[in-house]
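Only one chain is shown below, in structure tokens, and it's the form predicted on its own.
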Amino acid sequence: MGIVERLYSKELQSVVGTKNKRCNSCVLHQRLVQKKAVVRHNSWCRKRNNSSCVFYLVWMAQHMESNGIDKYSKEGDGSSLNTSRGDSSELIQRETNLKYGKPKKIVVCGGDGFCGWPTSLFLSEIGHQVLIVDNLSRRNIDNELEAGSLTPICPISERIDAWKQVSGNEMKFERLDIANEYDRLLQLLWREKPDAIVHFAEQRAAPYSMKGSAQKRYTVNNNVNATHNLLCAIVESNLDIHLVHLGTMGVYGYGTSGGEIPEGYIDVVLPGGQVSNILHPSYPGSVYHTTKCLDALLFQFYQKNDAIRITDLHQGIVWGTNTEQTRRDERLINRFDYDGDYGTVLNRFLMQAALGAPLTVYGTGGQTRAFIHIQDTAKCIALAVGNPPNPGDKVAIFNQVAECHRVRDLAKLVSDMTQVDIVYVSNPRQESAENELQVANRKFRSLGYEPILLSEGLLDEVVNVAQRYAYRCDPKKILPASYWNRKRKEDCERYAKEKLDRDTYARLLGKVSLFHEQQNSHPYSSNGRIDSLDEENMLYVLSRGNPETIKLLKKTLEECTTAANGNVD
């Protein structure tokens, strides 16, 4: 039954039955608080009969069905129409339930992180009870790398308080290391009795996992232990808990497969002609990706042995910073990592573009990767929570992606939008220089997933995040700091020495960053002058190599410097 038919139910029939009521007092008018909806409603109800109201609801339902329930939300996906009446709230909740399932008690492990935080807010928004479990290790890694989020991140308690203030929904938080505190984890499950666990609690950066022996060992110990402890605790608790795990497309590897990558399983012909459906072969490209492959094997065993209900989501590279929920208050803002270890390729490009610096493409830029917006990550998690596998079903595997792009094409997209140059640098990763990637994502599509594409939201990231917070950037952190092996490190260092002076490039970025910071405050102060050593390089980047623009910028810089000196004197 479609949304149109569901809306034309007892509520609508009762509206048809009550005739000769004025539009300004009709039930529908009281339900519609969003300005655009009210304007359209009034224009359709000029005859002041409620059959017009029914016609309007049918029209609205058709658009909801094609564009998603959230299109008519005042604040987010949690309520398709914000209302003040109990009966309409029930109607809204039913419609939300039809898309995302009934409200549940959910534990979000890793709920303070880049994907975990906006997902926790979205789950809370659509009516779930959310308990965030996190050991705050990502914040500690910021200290280790001396490279924090570009966006200012509030303490977790302040984040949760802010969410309650803007939404009225309460979330709970428990600081717990699920990889090392098994007994506390088990006690938590017995106490809370959750319906589902969403598992983000893993070290998520491939470059960080290759940084050195300490980081490699930490990634394996943390990721594999966390997953295995969750599985053991679910079994020992004797509770029917649905585990939703955020995996990665990297388990498939990034070589050219010769066809579309299926969702988790592949049909093969065994020796003797027997046809079998098996888990897709894994081909990890880093220690991080290897831990995700180990997760997948653990899931297969515990589903077969203990009939745990498990959904494994093979996600592409996440782009975007904010969601409809995190935009409501500055204290709710999500992470934006731009450094060489945690910053995704797109975030690095956006940060460089915001500073007016060249985009650094690794190798030929022929690597093809899958992408998904952070808002869609939250929606897909909610869809997975609302559609668990039946008891005894094999592990449900979804490819959580929206689109695929070559890295050089992505760089061109950003370059065309921001008018910055592109430079090709030696690749710190051990990977194929070129690869094709075709990914099936029919399962989420069948559940109503309509993705946000890069062409739709990229400019917002440039203007509202990268440029807005550029003054917080440490430009030295953008370039690669981790290498897959000794040869990759030697090649990168030799390339940098011959073609890209790393120190000069870092100083240049620093000057451009300072330039942006001063634009947001005041013209050059006595401690913010640009020295002549880097002046030509800076002017070249800002002018994109145009000789006439260089002359104009140099003249402007001289005038600003003269004015600043006059003010100081």
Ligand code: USQ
Given for the second form:
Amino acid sequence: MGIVERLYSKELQSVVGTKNKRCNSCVLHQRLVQKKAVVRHNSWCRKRNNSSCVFYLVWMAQHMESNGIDKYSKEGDGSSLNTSRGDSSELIQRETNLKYGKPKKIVVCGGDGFCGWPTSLFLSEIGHQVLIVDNLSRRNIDNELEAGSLTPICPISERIDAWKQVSGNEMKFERLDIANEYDRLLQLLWREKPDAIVHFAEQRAAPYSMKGSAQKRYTVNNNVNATHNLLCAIVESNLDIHLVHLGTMGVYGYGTSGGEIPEGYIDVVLPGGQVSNILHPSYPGSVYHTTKCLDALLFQFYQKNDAIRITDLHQGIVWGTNTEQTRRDERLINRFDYDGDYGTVLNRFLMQAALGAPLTVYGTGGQTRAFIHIQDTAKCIALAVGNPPNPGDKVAIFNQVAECHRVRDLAKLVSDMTQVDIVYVSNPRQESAENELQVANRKFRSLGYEPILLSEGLLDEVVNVAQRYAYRCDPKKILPASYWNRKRKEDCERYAKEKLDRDTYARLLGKVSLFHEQQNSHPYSSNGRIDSLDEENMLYVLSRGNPETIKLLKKTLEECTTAANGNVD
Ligand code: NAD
Ligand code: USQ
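Coords for the form predicted together with the named molecule, given the form predicted on its own:
Entire complex below, previous chain first.
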């Protein structure tokens, strides 16, 4: 039986499962929408990490061919294949429970944000009951900065409805400012009695926190009060709630440890010779990072005084946009910040590459930082929720990172991949020009964390996110807009005048207006046209550049389309 027959075969469908899992980014799907064969296609459509559904099926068919279904079902990722073996959902739930713990009731504070949204979906997917609490302040800051997500994010109620439609799972949402509405927060805890709170609800951009006095004061007031209110409310509620907080690698400072950064605590010899295990000294690099250090002291105190169970996750820079869950429907898409204040370095480089604009390395690019993919953020948090410290244990601190890279090396990686130039601009930040960084992440590793690495997903991000939505970019928002101090501001302004005035940069990016013009004929726009370049790129990504696989995928795509045409009513 050929691959296409296999795609249609009952045998394969029963292995894959016939749930209506729809994949909007699949090339075949787009073609079938045109041919109105979408309903039929839906039943085969099954998405996998970086692939579009049809390719997953092709890959699986090949795999079945060479290994046989039995062998595959032992070696595969299990979750979809076990579906054919009768009592699958129970089995999957049991496996999930083993890895992530029993289903719990979880309040996700900041669940409308970049990390919070995909994490909420993941927690819901693996069986937890999720209530999102958010004051939507991040969306207001978009308005204040006149910048927005590169990806078109839906209002929170639409997001939640869409999730219910695609997963059948219900999530709740409450608009609440946890820094300023203490009484409502306490009422919510009494009413919902959650097992855990995941706390993302802080102002998280270092440049925004350095913009001016108003932003500095807002960041301190918002972040410290949000954390303190949660701790107070947990104590006053008299409930045993596990608090999982998103902290940052930046609390350690960069290059100050003199070796591998341990997970939160460090052994020291005190004057007098006594040995002690203390919180790693803080050495923050911005007002934002300082608030995370203050959070850490609040955690230490409340754990000591009230025996609250607390996990503090020192997370590196998050890259990527979508996760297995957000890819399921366009309405679930995650935000992608690219502007000078909120855009983080790698996502900015990806967007700049997609526009063909030079990559903005600050200073020498010798800054080394830790990175983690957004899908792994969600998984690590689920692991943290499933493995709370015991009452009375000191604050559990995990380094939530996958790998470390120097900024200029990242720029080179992206530049080699996309042939865009690199420009070394004056650094708006007061930070070490060069630093080493080695980070321990053994705790998550011991819980089964297998990180997604840059090498696996970068090109997919450029093609499927940055290029796809490049037409929404406002080029004037790309250059840095906040400075750490007067001297940095003057240096940057002088540099800009001499070497890189903003107008020139904006003109350089004049092609964005071209993207705007092309918007209607964009491959993923409503008229459903497929652009051949995009298809080529996608094939390249999916095959990881293997010419033989590209050939095979092209042939299969042709065959599938012909076969589907034959099946249109
Ligand atoms: P984000 O700004 O996209 O999301 C934060 C969310 O919290 C927003 O939806 C915002 O509206 C909400 N919020 C802020 N203050 C609130 C308040 N007082 N009450 C209720 N809701 C409030 O940020 P993000 O990138 O998702 O980051 C989430 C957390 O993870 C932050 O604490 C950040 O420090 C941490 N973190 C992020 C990264 C990263 O690269 N994005 C890396 C390490 C750590
Ligand atoms: N950088 C460039 N070019 C750019 C943007 C940034 O060279 O166009 C450099 C910066 O100078 C800095 C590094 O890249 O040295 C990282 O900057 P970033 O904006 O990606 O990250 P940062 O400001 O540290 O903050 C981000 C998140 C924050 C989180 C932190 C994790 O916004 O919420 O806490 O990453 S960490 O850096 O590990 O502390």
